[in-house]
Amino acid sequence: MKILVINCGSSSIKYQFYSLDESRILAKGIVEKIGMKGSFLKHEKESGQKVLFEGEILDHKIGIEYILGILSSAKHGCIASLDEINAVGHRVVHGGEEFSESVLITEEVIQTLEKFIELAPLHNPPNLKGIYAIKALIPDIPQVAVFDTAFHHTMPQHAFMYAIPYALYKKYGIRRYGFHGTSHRYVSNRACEILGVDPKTVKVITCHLGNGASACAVKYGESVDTSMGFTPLEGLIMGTRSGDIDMGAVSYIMDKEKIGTKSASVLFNKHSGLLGITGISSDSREIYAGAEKGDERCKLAIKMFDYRIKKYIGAYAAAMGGVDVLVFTGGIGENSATTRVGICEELGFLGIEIDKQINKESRGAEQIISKEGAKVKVMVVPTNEELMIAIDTQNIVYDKN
């Protein structure tokens, strides 16, 4: 079965085209700067050869037309016609309380997703644009929605509720939903595969660390807690997001700076986190470079970033009654040996001890980095959200047929 996986952002479309029966990625790429000057499509063939197409890509529909065109082109494509595409899987950020698993997209599903726009105004609209585009361009091909929030639906009520008037939860659905669920699901399962253990027998903490960052407590194969909440703003310090902050500080800043809710949202989502602390960058590589040159604010940002993650690891070990496996993933988690050391230091009391030499040599590949005989297996597992979307899509379409 050939599955096209689409991940639409506000001005970009990432895609991967799978032949799951053959365990092959036939092509992948990205459309960037949609609706802006200088928009382009960067396409990579199965052979690794890359091609760049520049053009006026005014909206997501045109962007997907470009993608479908190159996949079926005689020179750069990998299929003779669009009829070879069996299904399309979409990453959808927010599924609310309605969707606890991936679903076949119907008119009723689309209408429900449109209602959830207010829960994820930055993410769900472009996700829906991708669905609309496929429906218009290749209407007979089944589509599947795979939700960032779905994996976290197993969280118990005492973990996902906020201590606000219960009526507000019932009226507006204000609760912790959690995000990065597809990534946390993939790496927790993959870690267990590597170790040769049944996921239903172990307690795993997964740390997805990138420009967006979150931690998840996975007990016996199910998410029981995660750091992101009602929105992706809560939890760990991120590239430009503040993470956890006292709501009293938020209202104080709004009052002193005389700003409204929209400006406050921009402040805490776009101008805070590592960028806000350093005043230099949201990129951890640039921040480490600044720290090496003696920049005190860069040094502070690194310590704050590591410390917040360390606290969540301790909290989740307590919540699960222990931990057997600790997994690092995401751009920072997979590639920054220094960050992994900073996080794991002083966690020996939990049985977390890393082999510094193995850790130093580990970059972007599956690797056990804990010391021989350590109580907790510490691992690096590159995430593969696209593969999970493709597998879910195939399973749902196959079950339907």
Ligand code: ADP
Second form
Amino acid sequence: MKILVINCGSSSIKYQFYSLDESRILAKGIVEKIGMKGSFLKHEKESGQKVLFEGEILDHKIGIEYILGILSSAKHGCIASLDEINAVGHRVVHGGEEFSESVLITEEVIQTLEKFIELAPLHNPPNLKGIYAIKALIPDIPQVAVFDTAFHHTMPQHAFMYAIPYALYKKYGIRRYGFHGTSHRYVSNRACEILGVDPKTVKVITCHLGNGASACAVKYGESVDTSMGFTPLEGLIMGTRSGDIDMGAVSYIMDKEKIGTKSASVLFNKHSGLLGITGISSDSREIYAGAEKGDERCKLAIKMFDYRIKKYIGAYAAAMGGVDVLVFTGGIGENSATTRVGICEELGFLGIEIDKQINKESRGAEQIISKEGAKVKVMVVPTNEELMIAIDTQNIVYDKN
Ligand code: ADP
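Moving from the form predicted alone, what structure would you give for the form predicted together with the named molecule?
Now the full complex is given, and it begins with the chain already shown.
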């Protein structure tokens, strides 16, 4: 069975084409700069050979036409005709309170997703564009939506509510939804698989640390709390997002700087976080390089980043009444041994102790990095949201659940 996984961003489309029965990725790639000058498609064949196509990719539909074109092309493709695609799985950021798991996309589902544009104005519109494009180009192929929010549906109400007038929750759905759910689900399950334990028997904290970052408390296989909230702005310090901040400071800045809600949103989403503190970069590698050269603000940003995560680990251990497994994933979590040390320092009282040598050698691969005999298994598990989307899509389309 061949499944095309699509992740549409505002100006990009990432894709992976799976033959799940054979555990193969037949091709993958990215369309970038949609609607801008210099748009292109970068395609990678199963052999690793890369092909670049430059062209006028004015919208998402044209981008998907390019992808379908190359997948079925005689020279660079891997299928003789588009009929060989059995299903398409889409990453959809916001599933609101409606979707607690992945769903087959029907007209009714599309209507509901249109409604959720209000909740995720930056993310859901491009996701929908991808769905519409596939519907127009290969209408007979079933499509599945896999939501970033779905895994967090198990959060209890006392964890997802904000302490604001209850009427606002009822009226506008203001509550914690959480994001990165597909990643937290994948890495928590995969960690248990590696350890040979049943997820229903352990308390796991997952830290997805990339440009966007979030932590999740996974108790007995279910998300019971997560750091991102109504939007992906809350919680950990991120590349360009502030994470937690006193709302009083927000209104104060808006008053003093005489800015409205749109500019404030740009300030806290795009100019804050690691970039805001260092004034240099949102990329952790550049910040570590700056710190090595003695840049005080880079050093401070690293400390703040690690400290915020440490606090969440403590909070989630308390929320779950303990922790058995701690998982690091995302570009920083998977690759930066220094960050993992910075976070885990002084967490020995929880049973979190890292083997410094194993940790140092662990980069981008599955690895247990805790000390032999330590109470908590600390692990690096590279995330694989695309695989999760492909599996969900196959299960739903072929009713394999
Ligand atoms: P996104 O949220 O955009 O998917 P990623 O998961 O790719 O982001 O993470 C991006 C972050 O990961 C950047 O801060 C980058 O510096 C960091 N990163 C990526 N590779 C490495 C590496 N080899 N060593 C240290 N940090 C890395």
